[in-house]
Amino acid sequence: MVTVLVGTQWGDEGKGKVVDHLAAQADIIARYQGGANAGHTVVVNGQRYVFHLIPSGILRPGKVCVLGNGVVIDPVSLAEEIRLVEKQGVNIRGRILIAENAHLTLPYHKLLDQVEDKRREKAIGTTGRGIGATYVDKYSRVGIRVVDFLDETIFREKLRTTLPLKNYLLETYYGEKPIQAEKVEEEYDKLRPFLQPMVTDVSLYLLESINQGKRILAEGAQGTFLDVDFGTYPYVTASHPVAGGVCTGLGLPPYKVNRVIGVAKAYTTRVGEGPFPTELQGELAEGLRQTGNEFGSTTGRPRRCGWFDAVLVKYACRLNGCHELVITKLDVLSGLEKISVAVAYRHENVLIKDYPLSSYVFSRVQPVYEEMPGWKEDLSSARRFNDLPLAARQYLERIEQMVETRISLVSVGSSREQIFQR
């Protein structure tokens, strides 16, 4: 049994909390793409946990967490994250597995990511964590994989082959100081004994686990509209957050996937640059930002906030083949007299009902809104659908109709217990 959890907006939909909830019924939680640029926040018994590489399912005792070959691994960030989470009282050792054919993020990837985004005429707004640069090397066939890193001789040989190319680019084109191979080797050699016990053939491990009847929860980072093919290109990530990425990112046959669950906020947010048709400005946007604590878990950057976009979420549910949808942060909308939902776009007097893949068109569309009544009640204590005020229930029911996908879970706060079945 393989369940895939996927974001249906621009990421930050609250997948970390949903993973934590669903992990109670899973045996293995497997991440299939992205890197340390992701940020998942979970609150358990008042304790706040922030994850970047480790799936939030690690908070459930006895669960095994897997980083697949589609994930790019920053050993430095991973080691720091493990130490931090262990300090918070979570037993991690022996519960994390890393794909031997995953690619490594190295110091030059981070530096290139940062300087390249600054030099672009229109910055993409990357996290500067080296994710895109790592994927570039992967597809240029000059990347260094985890299995290469475990062999000191191979690692040094590959590093000293690739680094001169990177230093030439850094010095000649960007005017930056070169990176010394000896310093990289010294820093990363210390991490080899730490990483080695976690490394395995993840594809084989997962397939054997499935055959043993174990339940796997596969999670992606970011969201559908940051997908490099289907997102708002070029303002996208460098991998495939969509559900299709689970097969190539974990080495699973498509027929092993049984269930796809989408996650969407009750409104919309976006970090970084790029078009955002329903974006709000002024007091209303700031109110959503402060009430929803809309600041990036990885960078701390304030998120742009706007109304729920049913055009986007409907497209995402169709593209990912979502069997059901989870709505998070419904509580943030409490106190609003009116709530708007984008039901279509207008471009040059033409009504558009589907998400346009043309970046030129999408950056110029105007949303067509449907207005619904808001509610004043505090939703934080709701534990079932009928606990919600009528207007909140009607809002969810209308979203179901518009995106043509059943809502199965609703979240009304950051804590673990503030989520319930539809």
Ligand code: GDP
Contents of the next structure:
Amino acid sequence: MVTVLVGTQWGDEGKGKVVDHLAAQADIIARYQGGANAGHTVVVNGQRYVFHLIPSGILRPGKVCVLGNGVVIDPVSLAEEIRLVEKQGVNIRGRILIAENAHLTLPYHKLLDQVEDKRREKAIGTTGRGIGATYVDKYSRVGIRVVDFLDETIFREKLRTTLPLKNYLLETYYGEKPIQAEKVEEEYDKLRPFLQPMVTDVSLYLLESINQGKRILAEGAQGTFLDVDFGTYPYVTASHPVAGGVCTGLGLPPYKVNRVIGVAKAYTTRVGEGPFPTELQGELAEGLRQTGNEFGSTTGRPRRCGWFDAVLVKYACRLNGCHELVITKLDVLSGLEKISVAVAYRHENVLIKDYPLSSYVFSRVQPVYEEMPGWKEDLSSARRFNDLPLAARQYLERIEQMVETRISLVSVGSSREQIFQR
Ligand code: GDP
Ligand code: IMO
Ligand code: MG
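Counterpart to the form predicted on its own, namely the form predicted together with ligand GDP:
Okay, now the whole complex, with that chain kicking things off.
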């Protein structure tokens, strides 16, 4: 049984929290794309954990957490994250597996990502974690995979083949200091014994586990509109967060994937640059940002905030084939007189009902809103759908109609217990 959990907006939908909830009913939790650009927050018993590479199922004792071949792995970041999580009292021993054919993020990827984005005429606002630069090397066929790294000789050979070109670019074009091969080797050699015991043939492991009746939960990072093909290109990440990414990112046959769950915030946020039709400014935006604590989990940047965009979420539900949708952060909307939802766009006086793949068009559309009454009640202690005030229930029911997908779970706070079935 394979279930995929996918973000239906621009990331930060609360996937970490929902994965922690669903992981109780899973045996294996697997990341299939992205890297340490992700920031997944889970709050349990007042303790806050932020995961960048480790799957958010790690807080459920005994569950196995997997990083598939589609993930780009920064071993420095992973080692630091494991150290922090262990310090918080989590036993990770034998519980993290890494695909041997996953690509490694190296120091030049991080530096190139940062200087490239600074030099761009229109910055993307990347997380600076080297994500795009690592995937570029993967597709240029000059990347270094985990399995190559484990063999010291192969690692040295590959590093010394690739580094001169990177240094040429860094020095000549970006005016940066070159990166010394010896320094990289020294730092990374220390990480080899740490990484080695976790490395395996993940595709085989997962298939055997499925055949034994184990339940796999695939944890998407980022979101549908950050997907390199379906997102708001070029303001996207470099991987495939969409549900289809699971097969290539974990090495699973498509017919093994049984269920797709979308996650959406009750409003919309975006961090980084790029078009955002329902973005709010001023008091309303600031209100959502403060109440929702909308600051990036990875970079601390303030998130841009706006109304729920049903055009986008409906498209995401169709594209990912969501069987159900989870709505998070409904509590954040309490106290608003009126709540708006984008139901269509207008572009040059033409009504558009679907998400346009042209960034030129998408960056110029005006949202067409439907207004709904708000509610005053604090929702944080709601534990059943019927605990919600009428206006909140009607808001969810209207969203269901608009995005043509059943809402299965509703989240009303960051803590583990603040989630319930529709
Ligand atoms: P992810 O990247 O999709 O895992 O989301 P993030 O963790 O980056 O951002 C979601 C933020 O909202 C985190 O700080 C969560 O602790 C918090 N959160 C999740 N669900 C809820 C909710 O229902 N209500 C509130 N108020 N906060 C939530
Ligand atoms: P989670 O998994 C929100 C955004 C960056 C930038 C763009 C490209 O926590 O939802 P990158 O570093 O990936 O090359 O940056 O994508 N971005 C995210 N935004 N949540 C994320 O992850 C993100 N990961 C990348 O802000 O706009
Ligand atoms: Mg996040």
